[in-house]
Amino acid sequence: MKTLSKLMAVSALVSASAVGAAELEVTHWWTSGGEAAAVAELAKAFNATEHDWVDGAIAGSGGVARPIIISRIIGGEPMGATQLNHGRQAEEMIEAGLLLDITDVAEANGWADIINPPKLLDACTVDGRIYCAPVNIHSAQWIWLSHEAFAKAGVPVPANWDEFTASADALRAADVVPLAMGQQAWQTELAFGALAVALLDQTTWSAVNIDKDAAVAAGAEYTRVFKAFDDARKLAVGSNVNDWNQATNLVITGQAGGQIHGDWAQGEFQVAGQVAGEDYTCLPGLGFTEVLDTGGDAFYFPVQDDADVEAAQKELAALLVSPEVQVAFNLKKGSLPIRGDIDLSSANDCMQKGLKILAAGNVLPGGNISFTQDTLNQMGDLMTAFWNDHSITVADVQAKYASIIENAD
C-alpha cells in the first residue's frame, strides 16, 4: 500500500521534487459508528504514505460543524483539509484565496474522464479551477423500513409511501412509533426533500429547485407534497431522539417502523449486523420515484505557507479519488462512489439499488448546489416551524414556501 500511494502522489502532482513527511488535521462531522468507520478507511489510506492524519472529528451535524470549520479558516487558523458538501459553501472562502487550487492534481489523475456525474466536479470548479476532491455521492430520497416492527404489527412491509402511511395505525396498536425522527432541524427539511423527489415528477422538481418558479412551488403538485409532511411530522410524534444515527437505532431495534433518511444510514445497520432484505427494506424514492439527488461530501485544502503541507495535501486529494480508497471508503459509509470505473460487486442490496439508478442516469442535483446558503436557511426555519407547530397549516406554510423560491438567489 505505501508503494501504491508513493507511485499514486507521483502521478497526481505536477512538480515531481522530492517534499518531506507532514502532519494534516482533517476536518470532519462523521462521528456515528457507520461514519467513523468509514472516515478511518481515509486515515488508513494516508497513513500508509510518509505522512500522517491527524483526526480532527467534530460531534453534531454538518449544520454545527460547518460554521465553526469556516471560522477557523477565515480567522486564520486552517486545518490541513475539510470536509463541506458538494455546492455553493464555500464560494466566498475561493474568492477570497483561503482555498487551494488543485487543478493540477484533477488535471494528472483524469478526473474530468472518471467523475460521474460530471455535475460533481463541475461542484468543485469556480472560473475554470478545480478547489475540492469529492469523495462520495449521497442521496437523502430513500425510507428505511423494520422486518422486526412490521411483524409485530401484524402487516406487511409497505412497497411505497402510501403503503407506509397506512400501516400507520397497526404500528400504533402494536406500541411502535411509525416513523423515527431526530429532534435536529435538518433532518426534518431532509424529510421534505425527499418527499417533494418522490412525489413529483422530475419536470416538476426542476421547475421550482433548479429555475426557481414560484408559481409552480405554490401549484396542486406542491400541494401534495405538503399534505404529505403533514402525515409526516403526525407520525412521528413519540420519536423522542436528538440524533439521526439514534432514529436510526430505533428502526434497526424495531421500536419504529421506518425513517426517512439518506444512504449514509446504511453504516448503521451495517456496523449492527443487519442484512439489506433480511432485516430491513430500502426504498429510494420512497418506493416511488427511482431517481435520486446527487448531493455527496467533497474534501477542502486551506491554503498552507508550507511547501510540504502543500505537497501532502495534493497527495490526500488524489488518494480520495483513487480506486482502491473509492471502494473502502464507500462500502463503510453506505454512500455512493464518484468514481464510474470500479467494481463493487460485494455492496449490499440497497447499493446495489443506488448504483442501478446512477448507471441509468437517473439523477438529480443536490440542493446544496441550485441555492446559496441563505436561502436554504430561510427554507429551513421555515419547515422547522411547520414540523414543530402544528397549528400552522398546509396553505400558510407552502405560502411562505413559494414566497422564498420566488425571491432565492
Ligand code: GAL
Contents of the next structure:
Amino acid sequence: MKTLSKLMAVSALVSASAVGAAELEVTHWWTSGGEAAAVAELAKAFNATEHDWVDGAIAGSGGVARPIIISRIIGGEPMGATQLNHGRQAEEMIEAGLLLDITDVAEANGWADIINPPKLLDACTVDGRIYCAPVNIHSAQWIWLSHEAFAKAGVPVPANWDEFTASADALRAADVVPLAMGQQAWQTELAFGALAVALLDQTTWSAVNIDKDAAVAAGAEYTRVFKAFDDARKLAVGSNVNDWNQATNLVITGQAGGQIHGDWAQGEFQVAGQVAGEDYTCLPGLGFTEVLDTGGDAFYFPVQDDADVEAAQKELAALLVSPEVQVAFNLKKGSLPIRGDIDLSSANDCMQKGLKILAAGNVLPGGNISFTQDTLNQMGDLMTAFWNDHSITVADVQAKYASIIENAD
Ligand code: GAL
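Please move on to the form predicted together with beta-D-galactopyranose (GAL), as the form predicted on its own is already shown.
Every chain and every other molecule in the complex is listed next, the one we just looked at coming first.
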C-alpha cells in the first residue's frame, strides 16, 4: 500500500503533466478475509482502466473508520473515494459542498431505471442531486449456525431463535458457547435490531423504527424483544472476542453455536472453504420473519478541484454499478447486488435466500436510513451497557431505549 505522502506526490505529478490518468486513494473498512477478497475485485476493475486504485483500508470496522474518513474530508485532506453506508452518514458533508455531485454519471448510466430497490438511489440523493454510487445491499437479520457445534452437542441444527435458545444447555454441556458476539457496540446493537425484526409484526416495528413512536418502544411488544435480548446476553457469556469476524470464526470452528450478524459474515465462511447448507446454516429473520433490511455500502467522492481526479472519480462511480463489477464484488462480499438485471445463479444457498426475499419485496429500510449516526451511537452505547452489565434489568434498558426514540431526529 502506498503511503499518503507518496500518493500526494504522485497526484501532484499527474495533474502537473495533465496525462488524464489519476491515482485515487480509496478508503474503506473492509479488512477481514472476506471483505478484503471482495474489495480486491473493485480494485482490479479500476486498475484495468487507465487509473490506479490506492488502497486506503482502515482497520477496526465502521465505528473506527467512519470518524477518520469524515474528519479527513472536513479537515481538507480528502481521499479520492470512500466507502460509507448509504443513508444519513454523509448528509452534513453533502450540505457543506464537500462531496462530488455525480448526477451526470447516474443519468448517463440510467441508474434510476436499474437500481433496485429504488430507495437505495434515494439514499444517495439530496435535493434531487445524486452524491453516491451504491454497491451492495447488506442485511443484518440473520443467524449463522455451526453444524459442527450442534453435532458436538448432539442436537439438531435449530430452525429458529426459539429452538436455538432451547439448545443452549446441550451446547454448554459440550463446551460450546451458544452465541458468539464481539465486544464492539454496533455488534450488540445489530443483534438487538435483528431480534426486533424477527419478533415483532411490521406495524409495531415501523411505529418505532420509522415513525419513532416512543410509546410503542415502551410497550409490551417491545418488552418481548428486550427479554429475548436478555436471553441473548446470557447465551453469549464466554464469547471473549472483539471483532465481528473473530466471532464468526468461533462459529466456523465449532467453538460457538451461532452468531446473529449481517450477511457480510458469508465472506468469512467462503474464505474458510465452508459450504452453506453443509457446514453452516443461515436463517434470515432468525427463522421467523423473512424480512431483510436494505442497508449496505455506497461510495462517495470528495471534491478535489482537479479535473483529472474528477474524471477518474466519475469513471469509478460508473464502474461500481456496472454488471460485471456487481457480480464479482457481491459474490465475494456475501451481499446482494443493487441491480436486479444480473445473473447470480452461482450464488450460494444463503445469497439465494436473500435474493428471494428481495424479489418478494419483503424489505425494510436500514437503521442508517431511519436514524442519524448520533442516535445510532446512543442506542449502541445503551445496548452494550446492558449486554455487559447483567445488573441492568429489562425494564431499565427498555425505559432508556424509549427515551432515545423519543429524542431521535
Ligand atoms: C458494515 C458494512 C459491511 C461490513 C460491515 C463489517 O458497516 O456495511 O460492508 O463491512 O460493516 O465491517
